[in-house]
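A lone chain, given as structure tokens: the form predicted on its own.
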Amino acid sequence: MKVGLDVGGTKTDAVAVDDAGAIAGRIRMATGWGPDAVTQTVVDAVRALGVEAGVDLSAVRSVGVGIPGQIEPGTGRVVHAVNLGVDELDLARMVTPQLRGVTPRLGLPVQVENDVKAAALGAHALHARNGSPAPGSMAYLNLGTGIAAGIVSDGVLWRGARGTAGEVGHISVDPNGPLCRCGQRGCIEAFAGGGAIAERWAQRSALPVRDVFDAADQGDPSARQLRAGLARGVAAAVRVLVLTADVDIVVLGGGVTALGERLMTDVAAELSASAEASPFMRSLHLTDRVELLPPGSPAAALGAALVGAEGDATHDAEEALVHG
């Protein structure tokens, strides 16, 4: 078996994987804060696949961890993850510290990936396995508190030169919209991210980007040009993940998309009106070839856990050619 950790803000998703590919065993838990309490928690919900879900810890070959942030590219090296309280982090190395890939607390070859590219692969091995053709090329655009994309071609991640290939969230698609954290304006996270729409609502809240929509429905003209302006950013990271790309679909998840068929029927709007003004649009068929992921889906600890299979492998042929 492998285990997938897929580290939220708040929650840790935790999966244990058979051969098969079915989920054997799955745990949420609270993630911990800064560095050493994210490491603990890594350590934790392997653990507790074991005592909570009954997993046979001893058949597992591999951990992969699906976290926040920018992961240094042949590393386990995470910078920027923000809503960890996580600067720098060499998470690799801090639950291996004498042997590359191999934890003395779990005894398991470890490896990270960013969440949403993590995500992207378990989206498209769920898409494989829900009875559908598997796609040749796939995209996962996450909508939560940023926005980014995963991209997958033949079953495999595409993570680009330098590792940011999908990072869409930060395309300005208005030089006169609204300012992006970034310093850009009119970027689509600042049109379409959950935390940008909190921001410019004002208004407290647990849940803000529904509350919009609801006040939209109800006339507030603040709400109904929020929502308007999400589904204008969902729309135009869907067609620059085509246009540049031409992924067969994209799959939208996050946090955000559990607004569900009130989202899609928006977007599929947005897209429909674009493809009115342009025969070369409406021969893309974008809103056929936009998907949503089914909620509580564990597509990111699900495609951490494909990660880690992967670095046991190579593990197993350094392991092989040390020992001749």
Given for the second form:
Protein chains: 2
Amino acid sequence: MKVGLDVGGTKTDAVAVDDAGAIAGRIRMATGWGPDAVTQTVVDAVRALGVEAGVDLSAVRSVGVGIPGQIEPGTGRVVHAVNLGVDELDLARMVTPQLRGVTPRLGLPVQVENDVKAAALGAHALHARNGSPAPGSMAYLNLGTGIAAGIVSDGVLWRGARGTAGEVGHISVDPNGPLCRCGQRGCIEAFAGGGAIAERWAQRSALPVRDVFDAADQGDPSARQLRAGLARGVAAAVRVLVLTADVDIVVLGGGVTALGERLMTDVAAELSASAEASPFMRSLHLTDRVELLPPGSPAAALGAALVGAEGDATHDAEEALVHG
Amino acid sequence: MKVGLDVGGTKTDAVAVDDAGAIAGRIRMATGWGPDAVTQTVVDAVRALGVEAGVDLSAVRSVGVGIPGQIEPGTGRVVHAVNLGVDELDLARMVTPQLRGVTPRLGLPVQVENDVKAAALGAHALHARNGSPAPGSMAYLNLGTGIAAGIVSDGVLWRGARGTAGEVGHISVDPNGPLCRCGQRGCIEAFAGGGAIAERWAQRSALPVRDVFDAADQGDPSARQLRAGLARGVAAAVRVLVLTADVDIVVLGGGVTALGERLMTDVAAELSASAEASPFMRSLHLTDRVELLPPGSPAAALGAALVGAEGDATHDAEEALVHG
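Form predicted on its own already given; the form predicted in complex with another copy of the chain follows:
Let's see the whole complex now, leading with the same chain.
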């Protein structure tokens, strides 16, 4: 049994995955704010899997945590998880001793991964499980406040050299485009990031991107422009992922994909327009290669569990080394 | 001993690589035009390695060929090698029987790979050999008539799902940019491809890109615009490669890099300008991560030899299967 947690800006999704890869239990809870509360959330979520979802915590061999921040390679240290109020947190080291009160197993290995990378791994696993032919390679494109992707090839996460793999959100596709919070102009994220759209829409709303779609349907010119920019940015990200990493399919997920078919229709139209103009783009059949992660999918938490299991393998090897 | 050939539009570069990885012999010859002549060039080049460079052909265990075209995955079939007058050619199958008259070994395995992908593998091997710390991952960005890249991670070539890995030349970075031969507007190749620049310069010249640089130095406004576009396109390709595949370094090669430091200065200025505007881009230290392949480097032929050796391993396994 392995546990995986997706620690989001507001909610944490936790799953227990059995040895056959099936989800044996799942709970959701609010995420705390700041380093201590985030650490506590992780511990509480593992405990809740036992108490609320009836998972046998003594059978858990690893914990994986996906978190929206940069992870220092080879450590469990999180930096710049702004949406969680975390500037710096040695999450794996903080969580491990506290888990001793929750599970009987001493020194349960805890791995931490960027949430989008974890979701990519989980989306790949779910894809294979759904009976579809398992793609040789896949990109998971997360459309949230910001935009980033994770790339999985032959079931292995592409981690890259310095932690910027899949950071397609900050590729500029228009020198005259809107100013991005990163300082460049015309970044994919400046067109299609939920945060950037909300800021430019400038009307207080709980669901600003949905409002933009609704207002565009009613003919509001600035909403139409923002909505067109969203499709344009997503289509550009899809092209970048296919033309650079040559992934078989691109799976869209994240908060903005709650728009479902309304979003997909716009993106498909944008991809079709470039296929119309270019025989080369047409030969790529991009519209057939973009998929939507189903709403409520446990991809991120499942992927975190898979990352955690990598830690379990290392842990076993280390134990073997120490204990012979 | 393994042989590698880089079959270019005008010249073919052939090397023999010994078991320690050192280049034991090298020859260059003109490339023929059309399927039969290209096949003959490959056979002649292997023969010339023996006759002219004194390589012991009886010790050769594999032949690898890099060629500017699409290669059907898992076969030695070349399609659309326009610069060689080849629409379709089953190169491996055509070459194998003819090599029997050249080397004593029967059924020498012949592997074919796209030339840019082969060069990426070779550039990676040369980098490791030059005493520099071997990069964990590298992109080789070929600046020739067109623009494409090869990505190598942990010494392994990223082949992708459908043959478009590294096709960054056809990523659009400006919706109002020049029309690309692919039909889109503002492709990286439309800004920075040697062919696109020559076409827009529209003055007959053997070295159009060099002419553009010279004329720009003398203040010609259209030359200055083309020259700025070249730097802009190359810088965009570097950003795409780092932000998608997160390669440690990007090595520039291909015909246009004959401009050497003049090109590098322009590209560095362009990368510095975006670092100036964006703390995020600044954190990537891109100017330190771009390198120039030395002129006359055998990277592509060496890489082809490495690809050929992969075929040798498969061949050995198959022979073991057949002969027990």
